[in-house]
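Below sits a lone chain in structure tokens, taken as the form predicted alone.
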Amino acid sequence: MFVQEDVSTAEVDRLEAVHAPLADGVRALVEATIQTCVDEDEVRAVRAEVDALVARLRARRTDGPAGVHYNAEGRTWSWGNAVVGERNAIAPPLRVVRDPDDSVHADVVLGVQYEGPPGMVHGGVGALLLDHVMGVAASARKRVTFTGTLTMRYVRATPLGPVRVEARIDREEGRKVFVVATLADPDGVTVEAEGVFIVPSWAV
């Protein structure tokens, strides 16, 4: 769902500044929930407080998917996105940077909530990050693209902690955009990826 809204960029930025810290707090709560060793009575007490907070936030809400929104100034926001959503505590969240040569990169610290094998990032989480950053690279010049295929080679396990995702366009053939990317920790590449992203016919 793509929705154009008559909202100024300044107002979108203001709303993000209000809501992003809430998502940060919930993200910290998720991590604390995994790692806590408090006694059972304290767990039950915290659960009651969480339930009360959920009820307060649900007092006024929208239904359905969050979607992608944009305004006449070209500012976009996708607050529910699983990778970059400012309001989504499941998202790491990633901050994607476009480089002068149209390649992109993102740095993020992955904590215990993204664990698969002990001490390591879940392989599906790596795929999630790569898919998103590759899509950003494929969508250079603000065109729309969708993932067609995504192929990954896991070079070695990715430890929890700081990682970098890098992606660039390799070549283009008609509506197909071929992208290559890597996921790396401070010691080097852990996952290599290549994908084909499709520009939909309605966007040509």
Contents of the next structure:
2 protein chains.
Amino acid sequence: MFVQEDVSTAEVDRLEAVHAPLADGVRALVEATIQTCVDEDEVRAVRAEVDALVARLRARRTDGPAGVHYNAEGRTWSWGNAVVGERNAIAPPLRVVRDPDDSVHADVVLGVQYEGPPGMVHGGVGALLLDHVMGVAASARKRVTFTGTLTMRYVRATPLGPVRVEARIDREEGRKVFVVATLADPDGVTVEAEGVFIVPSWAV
Amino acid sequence: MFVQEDVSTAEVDRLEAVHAPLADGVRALVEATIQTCVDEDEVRAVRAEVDALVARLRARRTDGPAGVHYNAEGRTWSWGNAVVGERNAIAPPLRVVRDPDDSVHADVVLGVQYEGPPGMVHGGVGALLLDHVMGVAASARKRVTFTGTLTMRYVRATPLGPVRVEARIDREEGRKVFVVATLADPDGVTVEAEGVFIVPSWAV
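Now show me the form predicted together with another copy of the chain; what you just gave was the form predicted alone.
Entire complex below, previous chain first.
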């Protein structure tokens, strides 16, 4: 399911620009579904409209997950990914930036749909974002890695709102890549993480 | 934001039954947004309809996160929770069951929106579900806990589809509760987890 596609980068970008706004709209709908106080008949009426939209989108569709794709130019896309997928309304989506020293970071504003304790980011959502960004750091631009172990220390609760995830390779031993990372709010680090990522034998 | 509400359990159940179907519809829309192959004009048209539904739901709404609520009978509800929130389309939602020995488990089918590696559950989604279920185990029905540390060992990749999360208290030391847990697919354990959960001093 790592599938090479015969499609230009320009066309991939264009398709992404067509589909990403729909996912953005659905993200807003996720939030509105949590926050709405309209009356019960209106809730039921909107539900019926949502069902109708689902039917329209399903008129033509692929079965199964979106997978990971790439083209001959090295452009990759994983539009269904739970953290970075531009077509996945569950994903914030995170936009991971690689820094000149090969460390990576991502800034994102976490809305009400990522709540755990009242007003706070769900501890598991912190783990979700950290796992992903640490995996990107481990890949170091040039290889596939899988999560081996992941350890998180929760320094304090993370309020909903703007957060930053940072990760970098600490060291490597054979096919093991040791990554360190943090989740931070504007006041500083809230979660510290260490992970061991594995380079599969077919990739080295 | 742990808010006591003067509302009967029957009324809470009734409100949940009104709102949960809307979130279910939005869950289907999340999936359809990933899988659709309808033409580009139709994607844009559906986006416009989604925007209109968002506006209808926002006509009356609360600001901010949903929080955690309870009534005088001890019924609690956290409809916006990222893992179990009945009104949160990001949440599967997980339904956590407490067993007679106070261990807990949850069975859930993870759809395409939880993808990481092609066809596989995102490693961070495993962490998200484990964190939550371990927190429920730590609470042991009678107290609030926060995640202290969380360690996960990924035995192998977890395919999308049916999974089970199980967690139980291993031991306690003062305000620290040590919890062990697993994520499993129908063929067996895919992730092993250990966590230390903290009982805040205001709760003991």
